[in-house]
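Below, in structure tokens: the form predicted alone, a single chain.
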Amino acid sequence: MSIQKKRVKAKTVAIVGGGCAGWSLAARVDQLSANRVTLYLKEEPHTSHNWGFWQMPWLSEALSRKRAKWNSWQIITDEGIVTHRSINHAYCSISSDDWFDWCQQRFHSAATTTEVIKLPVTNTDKNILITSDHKKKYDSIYDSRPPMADKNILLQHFKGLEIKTSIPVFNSKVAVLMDFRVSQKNGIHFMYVLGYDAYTALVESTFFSTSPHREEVYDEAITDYLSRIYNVTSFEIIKSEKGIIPMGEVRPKDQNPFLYSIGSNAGAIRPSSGYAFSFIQKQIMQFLDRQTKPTTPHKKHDLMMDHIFLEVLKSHPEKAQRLFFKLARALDGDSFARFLSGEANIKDYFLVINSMPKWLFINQAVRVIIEKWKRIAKWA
């Protein structure tokens, strides 16, 4: 008498993307059940980035492969400066290409079967297209494309320069997270440093503003800002860096149900500070941890003080340091830390909420109440 041995389907899985969220899915390809997994790339050259995070549990691999630390940072206002310092949560910053290597070294060196499929991007389509096609070849895609955002919310643009002077001016041991010394003309406006010797920093300006600007109101914003804050008149540009962040809700690239949304693209940059590499770290651990489908990392009432904060950004954007200053200056550094990383307790809640000026909250809270309520009357 023979027995017959039920055939089991090999699984196939495909990651549609090659940004943060794509390949940091595709170093955990052994963690995902498949046989096969696919990455659709678009054939373009890479930009190198650099991410800042704060250390906490699911940074583990990100920490080893940092390019420095800061267990020091400041808030800088024309008010004055918060000084923070922590042990437990220190400032990190990562270069993309050192965790693209990371990521790619983990995917080609899987278990699992692996390969990469690089698309060329035409003058008519810039993405990459997901077709009907592609579920039946499928059985899980997981797509990591930008995502869609609403008209006129917040974007937080930026451009960075990477420099050496000829003379020590910066600080390493403590990182600048926002100065408001800059002009507020274009918007919201303040200057990120990151020294990384006496000699070398990255600074970057950025906008807290509905459209991005012109690149050279960035380079000026830097130009005058070394010369004012620094005496540095002469520098040299190693590298330069740019991006725009939505500060708002985003819809998925594609609505398609077959479609696993990750990164960016389901939700994991935090609406009122971004800090993307942290949360598509956190996202991508816990749909892993728990085999379930991809959700946002953010808690539900921190997406609503962030929309409430942001709405006030939105309507007072004058106010902006100062909030940002009385915020800092009620919190220490681990709660700091705690709060831009998802992790607050109920005291730092606390200490957030009581910092903030009351009515002017309020008043916010009660609109974005109603015009929530609005649009659930509108659907029903």
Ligand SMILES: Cc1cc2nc3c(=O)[nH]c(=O)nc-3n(C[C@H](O)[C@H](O)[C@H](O)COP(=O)(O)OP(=O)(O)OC[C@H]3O[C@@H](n4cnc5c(N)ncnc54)[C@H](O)[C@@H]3O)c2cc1C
The other form holds:
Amino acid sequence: MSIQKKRVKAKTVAIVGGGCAGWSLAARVDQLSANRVTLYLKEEPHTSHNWGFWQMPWLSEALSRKRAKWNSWQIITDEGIVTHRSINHAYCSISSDDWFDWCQQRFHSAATTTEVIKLPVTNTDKNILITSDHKKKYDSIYDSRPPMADKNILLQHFKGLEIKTSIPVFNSKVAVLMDFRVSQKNGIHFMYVLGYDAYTALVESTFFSTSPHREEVYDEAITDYLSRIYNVTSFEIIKSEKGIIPMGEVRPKDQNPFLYSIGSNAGAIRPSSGYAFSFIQKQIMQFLDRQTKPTTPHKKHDLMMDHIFLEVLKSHPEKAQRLFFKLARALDGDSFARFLSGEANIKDYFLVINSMPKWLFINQAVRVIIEKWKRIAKWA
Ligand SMILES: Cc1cc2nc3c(=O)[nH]c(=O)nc-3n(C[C@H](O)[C@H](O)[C@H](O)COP(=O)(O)OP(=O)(O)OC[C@H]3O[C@@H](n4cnc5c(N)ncnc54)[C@H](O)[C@@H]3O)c2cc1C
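Okay, that was the form predicted alone. Show me the form predicted together with the ligand next.
Next comes the full complex, and the chain you just saw is listed first.
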């Protein structure tokens, strides 16, 4: 059987949106087989943040521009601490400013003719360029504007502070990916701590729940955590970052069939973790290498497992930290990194499935399947 793949041979290309996906594609503009590429940006106040990812073969460019890397990381719960180590798949952090600088240099020095068009911030999603006129103007339009998500899905919402302390308290050798020793009264809640040196760290209060909180909730949680766990009561804030990431199915707001969605607009966010940077790079490389339309970078069975896992978290939030602890304890550093980067092998899947409480997941899997059937029946 031969699989026909649609080749995207374009002369003029537009990329809409200058976030992670838009700029990451713009950096590889010479691989688009285009004569001219236009990047449409929305004029917005400058914000910067960090992207964490595990070192993987498709991330060598990001790796060489990383701010820091950790060969060990921890998941901490009331039950205990799991420490993972990995030489091959270190946990890395890159600043969005550094990544965008690299992308911009590549875009502006490309052999392909490139231009940037800035759109005033008053433009809404409705009045932006994508009309039939643009369809005539461009052979391909890659759309990285943010997608829509269902109302009742879980959100990962967080605020992080990069801080400097006057006493040396942080461990720059071990990243803390999840520390559940925080109040759970406002939803599934953990701290994420990346120690850059003994005095400097990103400390992020992260929740999984269906709606975000007032800013004070994250601020108070960080202050309380630093004082209880690190004995730090005063610190200098260097910068802050915040975000709301959908943990579930999303779809493009603009469903025009001539648009190629990329990035989170094409489902690049891994639903169960909110990680997207690595998957966006994977997605872009895959479709450029294969000269096909962009598709989801996730495997179908990863999405199915995530769906079931998220349904379990939604119906049993009180079990969250136990589930993350069991999952982390069942894996070593390499398998954990592979699983969260969409590269799990059969043994990794076996370990993951085996670590989860069977009846809870079977019960939820049955519900998910019934839900799917109901939806199919409704459409039929
Ligand atoms: C603070 C923060 C920290 C994160 N940390 C991590 C992390 O550690 N690891 C990780 O893997 N992921 C992380 N993520 C998640 C993920 O990497 C990001 O959401 C990622 O930026 C998604 O890329 P994107 O290009 O799809 O969307 P975005 O980066 O959001 O880009 C969308 C772009 O579309 C533009 N836009 C919107 N409307 C219009 C319009 N009408 N016309 C033109 N342009 C428009 C916006 O200006 C924006 O530039 C983080 C997200 C945030 C917000």
